[in-house]
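Encoded as structure tokens, the following chain is the form predicted on its own, with no partner shown.
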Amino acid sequence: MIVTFAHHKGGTGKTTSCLNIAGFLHESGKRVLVIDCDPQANATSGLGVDPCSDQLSMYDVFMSYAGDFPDVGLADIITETKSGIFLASSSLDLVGAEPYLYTIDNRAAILKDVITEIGDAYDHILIDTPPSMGQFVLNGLVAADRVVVTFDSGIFALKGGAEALSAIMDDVETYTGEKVVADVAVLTRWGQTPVIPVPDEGFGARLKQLFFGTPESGDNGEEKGRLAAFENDVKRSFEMVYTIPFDTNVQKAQENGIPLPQFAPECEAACVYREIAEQLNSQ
């Protein structure tokens, strides 16, 4: 199964969800490949690989379709990370590949084509896409069997995300004749208390607020109500909706270059990611 993680907005927990679901799929005994199609290379660094190294990356794979560049296939760049998850890494160079793609007639199907070349070597392939509406997102959607959309609690996240992804999925249908449906939504960092500046209480109060959050108040109650309404809206738009609670273990795991199953497998966030992985595994 090929699963693409998408959202045109940054900071929605897309890469985090991709890596932790990959981690639990691996823990279940599956052979898992993560393809990092984001020039920011967060999935690459999140699996403990230096995106600034001289190794071949997705940049070389995409560029092999453009002009006189060397022929590099997906199998040529895949490495096994310390987590046991296999990785097709990214690098900042990837941002320079996109202009070349516009010179290629079949540019939206490049990723699907290179995945076909590796056959059935992996049980699950997870694709992390950049926060944009460009060719790498389009390639991820064309290649996908399933699409997972991640949302943060931003007030415009659902409306903007749904409209933008709907537009690009319509493009995919026009291009391929096949309808792409995003049926899984993941709400990330749910329950995180927003930090609201209090300028008239001085720097000390703001620093305390940064580390310990905002005390319960009427405003906090309004925020909880807004999040509940947001969650209900998402449930009306997606077949499956999962809520990931705010958990400091998530960031700590990424800083250590390993997914949650190997860092804090029983933490609150890990339990939900395990459930998502089990659902994908059963398909």
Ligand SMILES: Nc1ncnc2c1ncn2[C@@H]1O[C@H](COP(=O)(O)OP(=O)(O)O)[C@@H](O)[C@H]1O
Second form
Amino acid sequence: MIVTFAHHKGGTGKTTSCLNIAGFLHESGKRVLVIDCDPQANATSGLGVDPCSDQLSMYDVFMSYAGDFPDVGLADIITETKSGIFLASSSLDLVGAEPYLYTIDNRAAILKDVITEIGDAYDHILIDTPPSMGQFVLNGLVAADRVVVTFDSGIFALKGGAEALSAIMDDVETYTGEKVVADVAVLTRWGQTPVIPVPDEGFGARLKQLFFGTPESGDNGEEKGRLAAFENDVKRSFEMVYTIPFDTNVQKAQENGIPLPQFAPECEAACVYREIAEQLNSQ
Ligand SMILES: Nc1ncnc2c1ncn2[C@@H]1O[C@H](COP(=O)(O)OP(=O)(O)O)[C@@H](O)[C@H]1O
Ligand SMILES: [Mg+2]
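Alternate state requested, the form predicted together with the ligand (shown: the form predicted on its own):
Now the complete complex, all chains and molecules, led by this one.
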């Protein structure tokens, strides 16, 4: 099964969800490959691999399709990480491949194409994408059997998410002629009180208003109500909705280059990620 993690904004929990679901799928005895399609390479470093080293990466795979570059397939760049999860790494160079992709006719289906070449070598392939609406996220969506959309519970991240997402899905439909349905939603960092490091008066307040709109209420009870309403909204649009609580183990595991099942298998966030992996395994 090919699962793509997507949302056009950064910090919504794509990489975190990708790595931890990969971790639990691996723990259940499956062969799991993570493909890092984000030039920020957080999935690569989150699996303990240095994205700055000069190893072959997704940059080389995408560039194989552009002009006279050496022929590098997905199988050529895959390495096993210390967690036992396999990785097709990203590197900061990847950002330089995107302009070349616009010169290729079948550019949205490159990833689907290279995955076909590796056949059935993996039980699950999880694709992490960048926070953008560019070619890499499009490639991830075109290749996907399932799309997981992550939403940050931070109060300002809730606005506009669904609209932008349906615009991306329309793009995918244009490319593939098929309707793509994002069926799994993961609400991340639930329960974290948003930290707003901007004063409530003066220039800072006006800036905040410009970017985020007028806060409807600073009251914590009402804020919780709004979050609950959002959760309900998401539940109407997605077949499956999971809510991951804010959990400090998440960041610590990433810093150690291993996913939650090997770092803090019983922490609150781990329990929900285990449930998602079980659900994916059962399909
Ligand atoms: N449930 C959680 N609890 C605590 N921190 C989290 C949780 N989920 C994500 N984070 C942290 O939030 C930040 C952004 O998450 P990340 O997965 O990198 O987002 P994205 O890939 O969408 O940009 C990271 O520092 C990550 O460690
Ligand atoms: Mg990320």
